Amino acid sequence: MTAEPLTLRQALLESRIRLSSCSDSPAIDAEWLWSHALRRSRVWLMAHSEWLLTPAEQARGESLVSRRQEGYSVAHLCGECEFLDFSVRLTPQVLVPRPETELLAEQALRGLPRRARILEWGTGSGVLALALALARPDCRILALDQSRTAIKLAQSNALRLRLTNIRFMQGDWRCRWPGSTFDLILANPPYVALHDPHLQSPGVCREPRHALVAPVRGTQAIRILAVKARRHVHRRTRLLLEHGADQGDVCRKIVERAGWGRSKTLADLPGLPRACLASH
């Protein structure tokens, strides 16, 4: 016997209940899944509520909820998510832009001189430059990650936006950074412990291990880093780097240590720890 047609609402309502036990938006994350499975707006499945799912709708929607019980974020699963006033382009390959990143991008834009040089190492689906160069398309950046499928990425999201002040780079950590120095230096790195507990939190155990995981309690990425960007300093130049809410005193540490003159921690709205703010 055949199961009779679900109405969107009657999908809705499953899912959300579905979902309740891993998310903490479940309403939200069922009307991104079903948008996407339909290829609709969410205001179209609010004005079509009683629209019968055909079974490839039906089979498409119930997949993607299924995934985002196994962990995968709603961003990844839709292949998208909004970052400041503009979205990007995902794959499973690099990380879901956290609200937290957003606080580096508004405060590299303080204080950044005209046609700024700037570098960032780690960009991901490419949103800390993408955010920079939209802001102020007089300066030039050079965005690196150890990632081909990221550099991809990345370059691709810049070519929607119509960006051509952005220089894509593959290389790790320890590559040679192209340029004598720079106005602004900033990252977003592995700084994550190996056996911390969060990683497997939902929402983070589908995450790239790679952009989330660093040896020596997380920080090794924040030690290459610091030691590196002096090399690339005039002086006026200043590291801006995101940490975990826990290291806000080792960051600074580690930066003074590498040869930095002054630091201070910077605090994401709800008052944690999140970025070390250094200059030359």
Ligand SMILES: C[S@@+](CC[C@H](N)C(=O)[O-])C[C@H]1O[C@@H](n2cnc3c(N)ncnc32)[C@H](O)[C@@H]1O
Given for the second form:
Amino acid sequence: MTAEPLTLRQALLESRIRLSSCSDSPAIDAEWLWSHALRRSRVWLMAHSEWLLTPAEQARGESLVSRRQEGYSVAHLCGECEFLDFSVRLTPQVLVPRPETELLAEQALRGLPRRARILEWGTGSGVLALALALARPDCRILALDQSRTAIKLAQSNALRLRLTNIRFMQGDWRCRWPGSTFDLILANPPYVALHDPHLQSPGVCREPRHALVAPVRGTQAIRILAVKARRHVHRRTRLLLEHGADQGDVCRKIVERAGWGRSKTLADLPGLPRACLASH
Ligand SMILES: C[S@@+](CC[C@H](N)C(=O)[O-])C[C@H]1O[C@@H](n2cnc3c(N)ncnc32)[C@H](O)[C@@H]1O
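Target state, the form predicted together with the ligand; input state, the form predicted alone:
After this comes the whole thing, all chains and molecules, with the earlier chain placed first.
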């Protein structure tokens, strides 16, 4: 006996119930996943709630919902996400860009001189470099990451957006930064401590550890960057680093100890300390 085909409305309702134990936004997640499975927009879904799913559509949608239950994020399952006013492709090898990282892009754009030279360390999917390159075609951006797959993905995201003012380079701590000085050095480095329970939460538990975790209670990457960046400063260079909501004080201390003159903590929209801005 073959099962009755489901309508889209039924599938969305069942998915919402299944996802309510693993997601804070089960209804929206269900819409994104079914929209991806059916290759239709979310608005189309709303207008076609009585659509009878074919067996192939039903299998695709249910498999996405099951993987969401296993802890994969919607962005990874759909293979894309939005950042500010553009969208990027994603793979499970890179971090899903977070809303708080949009703060970093906005801050980075403030007071950028004409034809600024910018270095973005740890570019991942490329969102920060892409945001700056889109907003300021006059600037030249160097985007680095140790992960070859991240660099390839970021490059292809730049290509899709037809950006030509970013140079991508694979390299880790040891790599020499080409360019003597930069006007802005920015990074969203790994800053989560090894045993932080947040690493077990849905979505995060399936993200690449090397993009999230840093030794020394999450501060090692910030320490190394603050020191390394000092070799590439001129009088007006700024350093901009994202950090954890409880790392505001420690991050300012680290950058000041590394020789940066003034530093201040910047808060995100909910008011949490999320970034450190330092100047020469
Ligand atoms: C928190 S993710 C940030 C990704 C992206 N910039 C964003 O904001 O969504 C940190 C990135 O740093 C890279 N990374 C970690 N350790 C590194 C190292 N030693 N050298 C270069 N890149 C590194 C990771 O591969 C990852 O892409």
